[in-house]
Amino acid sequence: MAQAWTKSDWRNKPRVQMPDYLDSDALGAVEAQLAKYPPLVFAGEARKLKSSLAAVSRGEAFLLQGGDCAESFAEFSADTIRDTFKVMLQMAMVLTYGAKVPVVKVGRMAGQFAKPRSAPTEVKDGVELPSYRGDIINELDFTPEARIPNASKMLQAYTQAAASLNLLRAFSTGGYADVHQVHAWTLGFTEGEKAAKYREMANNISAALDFMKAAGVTQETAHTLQSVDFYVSHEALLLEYEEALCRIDSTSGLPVAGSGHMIWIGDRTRQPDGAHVEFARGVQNPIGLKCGPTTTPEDLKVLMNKLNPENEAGRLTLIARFGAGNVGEHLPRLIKTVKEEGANVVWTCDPMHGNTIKSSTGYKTRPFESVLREVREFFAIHASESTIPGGVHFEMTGKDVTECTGGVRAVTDEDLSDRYHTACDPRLNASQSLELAFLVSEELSSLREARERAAG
């Protein structure tokens, strides 16, 4: 790296969204212990990801980010991980269509228990309690002592991360993620009369598949119709847990995270002398970096030379999250600041964040339409700046959940009590998840045709 650097630097800067455990002694012995534990990824799965990321920053392949807004312990099953894979292959398949091009899948999983809040305490009833920020730090439950930090979640993280994991490699690799298998799940979603305007494109994938079978590319014969990369990743938050499964790679004898392959910084802590920029800068890891409306060029130039000092393909993430209409205000100003230092970086689009609202009903959601119009404003402001949108970051489960309004099914506000299941931010449901795909693939598909007539 530039500079030098260990693990526990982060603790000399100053930290925001974490939490004051109160007994050290016990915080002490849980990071004496996860320290033990192995890695939960290893160094060489993280490179293979940072080369497919590389390609990503060419236009050589899109990336496909999502899953849970925070994972939970209470509702951990293998149809909960099932389910969401299953989704991710499906939005993979048709946007892999759209692109004509490798998509590169990469989970809110493994890892993804802690959030950052908005405020440090919530008041109900005119009680006021430290705010929850997720199942590895304190309980959803509004108790006082629900609410007090808790190191043994670390260990309970870890153990459901581990196992979390150990399901998704026997997923990609056993047979379940077969091209054809996906496709036929998806060719269930189109069925429906609301989803016949996606029956065209769903009925090309299904003549690319006969094609090839009838030219000898059977399942038998490719490995890669039966099997499929995918990758975990989460907001790096609680640096305790991050710095005890850090580890040193044998192959480089360079710092790896081993909590996840890829790990991002949120628009909250992304202060370039901030204790979250100094862990992530050591890592060898791809970083992720949100970038929120405040995000200012000063501040991105300097992030960027601290977290790829050598300007690395496939190294650094810019997660843009503007909201629906603000897109062309703020993404252009940080486009033209990546052009001006030369920046080797993979842009995405993060449409949730940025369009939460308070339905009419009370409940937190977030509409189909703007997540919609915003995906659709960021491919916009790259085709007029003739850079490279690279991929798209949802939160999403595989569950039927009633979170986010609107979609073929159309969730109304009223709908939202049914299956509200979130712990913190509202998530997309297998059907708009999928939606989603096919109205983003319809985005590639129109750039890539942009760009062959451009090209003669």
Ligand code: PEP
Second form
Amino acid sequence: MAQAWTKSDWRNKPRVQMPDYLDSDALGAVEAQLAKYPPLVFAGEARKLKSSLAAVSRGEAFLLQGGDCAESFAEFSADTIRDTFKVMLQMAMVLTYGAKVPVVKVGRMAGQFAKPRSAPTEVKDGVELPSYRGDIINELDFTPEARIPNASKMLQAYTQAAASLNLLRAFSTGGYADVHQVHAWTLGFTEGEKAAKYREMANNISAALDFMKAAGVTQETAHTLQSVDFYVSHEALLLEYEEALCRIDSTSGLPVAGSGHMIWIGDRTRQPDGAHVEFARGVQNPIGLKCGPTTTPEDLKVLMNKLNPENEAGRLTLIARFGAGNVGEHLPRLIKTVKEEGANVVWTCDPMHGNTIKSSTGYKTRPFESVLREVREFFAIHASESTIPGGVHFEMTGKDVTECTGGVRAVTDEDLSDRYHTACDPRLNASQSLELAFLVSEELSSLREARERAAG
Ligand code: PEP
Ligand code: CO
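Same protein, the form predicted in complex with the named molecule this time rather than the form predicted on its own?
And the full complex, kicking off with our chain again.
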């Protein structure tokens, strides 16, 4: 049985990666304010996502999670939200085509503001300052004032998250998500010699949609095709914000994180006895847990028992992030632990965080080939273990940025300086994101064919 829990119990546990606010009165005032505001998501939505993730855990759906590494106040605009939303819907369509199962769409959006850092300080030209920790905490400018944690930024983050969700909900149901519009591929990405195979798949998808249109869809199916379920998620790092937005679900009488549908625990904050695990274990939402090269089977076992004591399907998503070339060394022992425990989990692959390198031109980047390679290794290992590769988790944007290298519309080391806009880690641009979706779709389709052959 789960132990008793209150939303402030994390305060008695060791905390890492969280700011020390100097002005505790100001912090208290912000927390009191947020506690009075409406939650950003409704408990019923989190429950619905959980049941969709349960389907993912059984191989009956596929999870696509994606968005910014760090959402920014400066880059906040309707266009940015629309473009990421649109590319995610296009990717989902491509993935559905390969997997022949529904795709559960979860943005790293409307709350992805707080960042764990590998070092507490940053040195530039001999000057050392505290690290940037995301717009909800401090500022990116390299000045001592900008790097002071300021609690009032939580209110701005809440407002931006509320406005983002409002627009996402409008896009999801107001006609924008109509499949017949989404398939108007952006970016001329499928043009050009190298993109011939993508063009073919895109044409097949278009033909299937045209057929449905010509066949005349019923009122009911028309509605299904015009609206989507789109969820939001973020790393639950800043626990003052999370606690202040925690609410009691009036249906079940149980606590829910009101800050987003799904929250996850990062690779640096997953200490089994730490503050972040303590907070996450008590809320009803679907929970993600990053698993990296330092995740031990012993820790994973304790974490699964703490985070999902009832072994509820859809509750826990394990987000594997080992780096290309390292999956074979780490994933099998964690899969073994999951099997031994008989745990219900969703396995998903984050091929971003283990593949960050410094380019020859000095930018933090991720080569497209490494990202793809990690995804393929993840799929191959699940195939040999007869377990289910449930999804992918990308840092991406709908904008035409130059932050990751490679792809058919190749970004080179020299190109990185053109449109390098991320406040934190490098993101796949729209074209690279779609290309990956096509490649993952191929993997899913061969997996499905192999399963069908095996079933006779
Ligand atoms: C992230 O998802 O942005 C992140 C910091 O990941 P991780 O905790 O896996 O390093
Ligand atoms: Co990141």
